[in-house]
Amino acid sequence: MNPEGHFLSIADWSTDRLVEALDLADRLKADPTAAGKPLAGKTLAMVFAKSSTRTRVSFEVGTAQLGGQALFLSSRDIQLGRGEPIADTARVLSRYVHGIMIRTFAQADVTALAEHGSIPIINGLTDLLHPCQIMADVQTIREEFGPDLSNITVAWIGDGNNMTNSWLNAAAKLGFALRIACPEGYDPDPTIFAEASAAASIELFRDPAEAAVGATVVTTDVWASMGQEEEAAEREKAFVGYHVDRRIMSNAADDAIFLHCLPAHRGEEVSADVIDGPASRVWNEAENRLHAQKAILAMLMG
């Protein structure tokens, strides 16, 4: 199947296809019935090796709004949890359902599903990438500043994690500038960084205040992601100074907005007066998971 027949990474889609999805997401937000019922009679299998609030609810509700049904499958509920090869799971599920959304640890598992299955695969999150979240984030930016992203500068402050990697992919495809501030030892994936830097304006900083200067968007994530709980104390020391507060936001553009993929730890990576303040678009961003993912579902499974 063509890479654009899946949604494994933002990097796999052309700029035109990404913009098509974002435009459709905007229409679906304005009118939830705009796409009709393209998933009528179809089923999405939702495989969760990692739990989630927003991913599960948004995909389940979105599938229903498009006329389909979603099946929640935790890794404990299916044979993956007992060691069945992911290739076999892909072949079997392809005989039952019309698409798979998976939220898991290894990007290789998502790739294997796409290689061995015969239906669209959607990456709901891996340790390497979080493409659906970034699509919702970009939709939120477009709502605020318009569809032309050429004058947008996103400042990412924190861990060089799956969010950072997907921001890099999005900058390369959609043409906005990206500034990344992270401590030494917590840089984003070097291959993704190098490829994005060849296609877009990408800068790496150690000083978060410097990275935020003039930024249109300031965004962050928790310091210890799911599966990194044992590193929490070590990470808390490493990320001293990477706290997005009013001082950091004051360096950004006057009309800058703040984004966070949630869940958030107020008092750690962000202050309460920022995430709950006038610059925050966090709740619009969370809502847009529904609309952006409905667009992806309609384009892949409709």
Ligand code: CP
Second form
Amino acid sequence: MNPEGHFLSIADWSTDRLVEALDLADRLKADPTAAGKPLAGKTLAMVFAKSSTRTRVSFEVGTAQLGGQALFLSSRDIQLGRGEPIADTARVLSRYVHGIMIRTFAQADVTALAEHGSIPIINGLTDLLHPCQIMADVQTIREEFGPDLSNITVAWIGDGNNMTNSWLNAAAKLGFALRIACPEGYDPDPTIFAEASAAASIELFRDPAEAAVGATVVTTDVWASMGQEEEAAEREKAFVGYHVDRRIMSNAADDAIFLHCLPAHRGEEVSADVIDGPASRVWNEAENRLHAQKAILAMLMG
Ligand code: CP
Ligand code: NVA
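Show the other one: the form predicted together with phosphoric acid mono(formamide)ester, since we just had the form predicted on its own.
All chains and molecules follow, beginning with the one already shown.
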């Protein structure tokens, strides 16, 4: 299947297709019924190998609003968790359902589902990428500053993780500037970084205060992602100073907003007065998961 028939990575979609999804997400936010019921009679399987609040609920509600039904499958409870190959799981689920959203560890497992199944696959987070989240984040930025992203600078402060990698992919496709501050040893994926740097204005910093200078958007994420729980103590030391607080925000533009994909740890990567303060748009951002993903579902499965 054509890579645009799945949503495995923002890098797989053309700029036009990404903008089409963002425009549809805006229409769906204004009117939740704007797309009609394109998923009537259809089922989305949602495979989770990691925890989730937002992704699970927004995909389930979004599928229902589009007329379809969603099936929650914890990988602990299905045979995948006992070692059934991902390729066989893809072949079997393709006989029952019309699309699969998966949250797991290896990006290769998501790619394998797409390769061996015959239905659209949506990446609901891997260790490498979190593309659905970034679509919601870009929707939030457009709401605030308008659809022309050429004057937007996003400052990412923290771990070079799945969120950072998807921000890099989005900068390359959508043309905003990205300033990344992360401690040495916690850089984003080097291949994604190199590819994005060839297409967009990307800068790497070791000083978070410097990365935030003039930014329109300041954003961060947890220091230890799901699957890295054992590294938490070591990461707490490595990320000292990588904390978005009022001092960092004061370096950003006067009308800068703060984003965080959530869940957040107040007092670690962000201070309570920033995430709960006037620049924060995190609740809109969380809401936009629903609208952005409905657009993706309608485009892939409708
Ligand atoms: N931001 C995000 O993906 O949240 P969940 O882990 O709750 O799905
Ligand atoms: N980087 C985080 C994002 C959670 C939504 C993680 O992978 O755990």
